Structures are given as structure tokens and as C-alpha cells.
Amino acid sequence: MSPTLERRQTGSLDLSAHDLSMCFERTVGRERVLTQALQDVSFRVRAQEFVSVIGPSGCGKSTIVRIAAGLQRPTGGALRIGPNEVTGPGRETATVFQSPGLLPWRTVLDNVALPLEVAGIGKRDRAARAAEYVELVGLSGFSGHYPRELSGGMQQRVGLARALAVRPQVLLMDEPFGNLDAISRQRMQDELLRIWEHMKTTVVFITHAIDEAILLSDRVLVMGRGVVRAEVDIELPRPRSRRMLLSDERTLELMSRLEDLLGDADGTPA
């Protein structure tokens, strides 16, 4: 390990759902519609655990996300962080959307700075901070340029250096890399091994690929509509790779029972 990725380690706390549900009300025509996007949901994960939910559209993998970001309140049950319950927006996580979401008036530096300005931090300590993480994601070369300049993939990492910049000991990734193309999302899946392999950071990645999954985690949650339908361990040595997984006979019997799985889960009434 480097010296510089060794400062940048983190601590970790665990995240657990208790009977957690969430309730959304819309009105169609004259009448209110209730819609159950998450019912009785609990589960845990592990400080520095790398645990991936995978499911079918409209399943409720997003809300989880929402909730422990403290962007939502749930209409049942609770969200914790460590020992305390998420009740609004904390120091505690961090969350990479499927957009980066950057700001194009501000530099790629800038823009990794900016929690770190929000949160008070000095001029000259957050320029610092930030340009470690520009660094930690492989974009030195890059610190001033602005986001137009910047391919999708590149955003991306830059999206994930603000995260991470915020030292999170949770972090939340919301089908971060879904709008990219195949190769970009096979280097920023890379990317993503090889940070967390050095900073240990508690993930909790929501997915729609079950090859991502397998490649990213420690275990899989399957989610019904609203519900979590299965938890399967990803028993796979670590430090991973791609040609590493595709060589290993239990990826493919790891494929076969996922699949299995979410074909369950998109069956599963509303």
C-alpha cells in the first residue's frame, strides 16, 4: 500500500434496517393512491462490508438509499448509522448518483472541494484534501479543468472523490455507473476495487448488474418489490479481477442462483 493511500483510511460503521417501510401518496384524478415502496425491510451491514442490492425496477433499492442518506423519512420503522438512527442529512455518509451532478462553473478541484467548503473547512486545507482525492481516483492531471471537458467516466471519478473527500464512513452508491459505456464502466468498476481495498470504507452499492454485483461485493441482497427476497455471501478470494472471476467455476453457479433470484423477485405482486 502507498504511503499516500495509507493516510486516507478511514474508519467504518455498520448500517441496519429495522421494519423499515416507506409509504408514497399520489393523487390520480379525484382519488389518493398509496404506493408501498419498501414494507417491513430489515437487514444489516457490516462496518467495511461491501454489500450490493440488486432488483428489479420500482423494487425499493433506491428508497434504501434515500433513507440512509437521510434525503427521506421513512413512513415505518428506522435506518441506523452505527447506534444512531437516521433522522436527516449526517456527516456520517456520502452518496455517488447515477449523475455526478457537478457543478460546470467549478473546476474538478473545485467541485471536489465543495462539501468540504460547505462544512466549514479552510481555503487552503480543503484545496489539500481535495487534491488528494483527485489524486486517489487518478485525475491529477486534471484538477482545473471544468466538467465539459471531462468524459462520462471522468465525471463519474470526480463524483466519487467529492465522496470520498468528505472522509464518509458509509458510503451510499445510487447505480453510479449505469449511464456509462461498457468500458468506462469496466475501469471505474476497477476504479472502485481498488480504492476500497485500500480504504475499507463501509459500501452500500445499489445495482441492476449481477455481474457488477458479484465482481463488487461481499454479499448481495435480492430485493422483491419492496422486499428483501434473499441474501446470498459472494465467497470470492480478494484482491478480485475480472479475468480472475471469469475463470472461477463458482461465478457462474453465482450467476445462475442470482438470476434464478430476481426472476422471484420480478414475479412478486405488488
Contents of the next structure:
Amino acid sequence: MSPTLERRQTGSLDLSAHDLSMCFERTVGRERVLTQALQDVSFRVRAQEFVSVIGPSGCGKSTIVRIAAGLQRPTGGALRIGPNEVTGPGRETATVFQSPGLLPWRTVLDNVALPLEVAGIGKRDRAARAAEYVELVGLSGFSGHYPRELSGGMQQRVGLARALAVRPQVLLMDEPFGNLDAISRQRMQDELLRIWEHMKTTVVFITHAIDEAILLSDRVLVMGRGVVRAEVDIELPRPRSRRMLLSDERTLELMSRLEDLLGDADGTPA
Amino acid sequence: MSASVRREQIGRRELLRRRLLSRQRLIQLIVLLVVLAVWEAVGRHQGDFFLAPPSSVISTAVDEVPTAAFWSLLGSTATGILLGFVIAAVLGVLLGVLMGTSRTAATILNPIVSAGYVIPEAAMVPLLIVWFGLGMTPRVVAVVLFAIFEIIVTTYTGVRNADGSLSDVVRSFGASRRQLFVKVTVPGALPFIFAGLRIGAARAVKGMVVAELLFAATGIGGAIQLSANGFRTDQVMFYVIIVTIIGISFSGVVQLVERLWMRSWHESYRQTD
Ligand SMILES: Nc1ncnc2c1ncn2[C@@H]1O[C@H](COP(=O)(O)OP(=O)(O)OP(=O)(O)O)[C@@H](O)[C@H]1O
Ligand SMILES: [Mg+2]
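Could you output the structure for the form predicted together with its partner chain, given that the previous block was the form predicted alone?
Every chain and every other molecule in the complex is listed next, the one we just looked at coming first.
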């Protein structure tokens, strides 16, 4: 398998959050409910860097992704892609969501071509490019299949191909493998590693799983209740493989460190 | 890679056999025969006046079908149904989409549609006669009134039902409102819209016949009225069957269009009834 990978530069932009705040407001009867999902969050993901964000459920991880994808405006601060503040969905980012979000009436190929169609790329070009990325995620034989004819893991691959086909400067991934069984999950991690080594795009990867974060990332942000609690550099050699990490004692160290940080983040008094 | 894909051709004969000789078809046929047999037995026992059996309905059909009068009745009724249905479909889908996409439109139209949904349309027919006289117009208006509300409501539901997470995904790629509408909302609403059109088609036929019955002298409804006045149950039965055939073939056509359109993706369109 050797699809012509990236000619255009990807991952040339960084992503930075500057005192990012998000407060959801809802009225229930006579009561106004305010949820502070993010509170003055600042961090930076360098160009071509792979950063994971881990944290307990409800700490605001998805909110960061939704703001970065331009689906939501923050109530305070700013999120920048390169020099520009994100004010709406843009062509620099592409997002892989937890549920693959495929259009059930489109074939695999047409699903992957969708963002290209939206961007106004001509029919022949987008078909060729979509095919290239379908092949990249190992689904060539399934181009004409409909989403319901695919396994969960395969559907998630399609979601990944669709995001990659955009050739984004920043790839946002919100627990993309969260719904998969352990084996498919491992396969997808390996696949993502392989693809990322080729494309070197800037990645923000949300996950619950510490081992996943260590395997994939250059750096891990640990979140708790709307704030970034800690940043941990993952100084393991690349290219990485699961096997390699298993035999590296630094992995265990990182694991217990992240485990501790997560415990703190969970709200147990420090 | 996961799962290997193998493709095999299914022979023409096998395809035809599957289509014609399924278990469901057989059951349907048996039920039909039983109903006809019971009807024949009861009809013979009670006599033509009370319930004309299938055999005498058939002989009535043999008498009636070749006449020019019959075809002109059929023509006028069918034209009215078709005209009314097309108007109801176009207007209904447009209004449903409008309500589904504009909050203001929904606020304004909702009470009207809700009222229209529950009003017995038959009660409106005398008014229609007062307003539009006895020509084709009031009958077509009656058909529209009978069919349109189902279509509006199902379309509205379908459009509103557009999957929020799918919209988010497509929006995240920078789709405009128009692209979102064309690529997500409409395909998502189509199954609803077609369901509405199918119900609407059946109701259009009912609307026409009810209007004609109340008019007393036009179309197939009028013929039913006249036959009933002459105590000709066989003729009444015959015309009722004709109406049924119109209704079934009409919603059949809608269903066919639906199948062709969305054959591949929706579960419910894969298996034929
Ligand atoms: N649209 C919304 N309206 C109100 N509150 C919201 C909304 N979206 C998120 N929240 C709240 O903001 C907080 C953070 O939500 P978010 O989805 O970012 O969490 P998360 O870290 O992604 O959690 P998980 O790991 O379970 O996906 C939660 O308390 C949630 O209830
Ligand atoms: Mg989340």
C-alpha cells in the first residue's frame, strides 16, 4: 500500500488557548443554571506536535474540541489556530468525533469526499483524493459499502479518512477510539501512529486512556474541572510501537505519574 | 484487514422466483382467497340486496367496464385526485420544510396545521360547494384539504428530526447553511416525507370520493350514491372496488418512486414488503 501521501504541507500551524473560558447557561423554571465548563485555560500545541488531553468525564475536554472546531464560541478568552482566532468552522481544522458521524445514505467513498465537496473541489479531483485516503486507512475494498455494512472500527476509520482528506493543518480528535473494543482500538492506534509519522500534522487528541496517551503523544495535558492541571512531556523515542513501550521502564513511570495526576484532577483534595 | 468481500451474481430466474414466490406472497394470496370465499358464501346466503357476492360483482364489472360512461367517470375522478394530490404534495412539502427551518414560520403555522389536522374535512365540503360551485375546483380543493396536513406534519417532523450530531460533523467541515440543508437535512427527512406522501395519496382518494358522494352527481362517488339509491349493492361494491384499486395503485406509484430513490441506504427499503 503506497498512496501518494501529502504533497501539500500539513501541520504548519500551531494551536493555542489564551485564558479560554466557557460558561453554559440554562434556565430551569425560575432557576438559572450556570455550568463553568472551562475556566481560564491556556496551553499551546506546537506545529506538528501530537498532544493528548486526558481528564475525568465532564472536565471540559470536548468543549475545547468544539471551540477549536468552530462549533462553539467561548464565553471568554480566545483559541487561535496559527495567528488567527477561531470564530467559526474553518478549513484549517478537521475533526474526528467519538461517534463516527457518517451519513448513512452515502457510501464510504462519498462520505470521505463530503468535506471536499463542501469545499467546492471538483468531482473528479475529490473522488481521486477520497480514494487515496480510503486506501490510506486500509478500506479500499469497501469504497462502495454503506456505513451500516461496516464494523464500528471500520466506521471510525472512515471518519479518520474523511478528516485526513481535508489535509488539515490541525487535526482534532475527540475520543475517536472510545467506542471500540480493545483489539480494534489497538489496531487504530497503530494505524494512527503510522499515518501521523507520514503526515506530521498538528494533533489534539482527547482520551480517557493513559496508555493510549503515552503511546501516541509528544505531550499530555491533564485536565480537571475546567482547568489544565499539569503538562507531562512524553520523552520516548519515535517511531514508537506498543512492544517497544512495554519494554521501556520510562513507560511505567509515566503511567504512574499520570495516574497520580488524574487522581488529583478527579477532585480528591491535593 | 477485517472481513473479506466476495461478490456473486444472482441468476435472473432465481431473482424472479424470489420476487414472485416468497412466503409472504403466498400468505397474502391465501388470505385473499379465504376472504373472497367467505364473502361469496355469505352473499349467496343473504342475497344480492343485502350483500352482493363476488360473482355478481364480477358480472356487473363485465357489464360496466366496456361502457364509455364508466371511463368518463373514472377519468374525471382520477384527474381530480391526481391534480389535488400534486398540489397537496408540493404545497405540503414546501410548508413542512418552511416550518422545519424557520421558527417564525413554525410559530405562525403550527396552530393552523394542528386545527386542519383535526377538523373533519368532510364537514368542509358543503362550504366548498358554496364557495366554488359544482365543477372540478371544489373537488380538487377537497382532495388538497384531505391530503395536505399529513404531508405538512410528516415533512415538518422529518426536517426537525435532522440528526444534530451529523449536522455538527458536516458543519465542522465549514458547510454553509444551504449545504447543510441539501446534504444532511433533506436526505434525512426523505423517509418521513415519503411516508407522508404515501398516507397523503391514500387520503387524496378518500377525499375525492367523499366530496363526490356529497355532490351527489359526479364521478365515481356520485355513481356510488346513485347505485345505493337504486339498492344496487352489486354496483356499489363494484365502484368501491374501483376506488380501492385507484387508491392502491396510486400509493403504489408513490412507493415505487420512493424505492427507486432510496433503494440502497435505508434498511426499510432493502427488503420488499
Ligand atoms: N451544551 C451544553 N449545555 C450545558 N452544559 C454543557 C453543554 N455542553 C457541555 N456542558 C457541560 O460542560 C461540562 C464539560 O463538558 P464536556 O463535554 O466538555 O466534558 P468532557 O470532558 O468531554 O467529558 P467526557 O469525558 O464525558 O466526554 C460538563 O459538565 C457538561 O455538563
Ligand atoms: Mg467528551
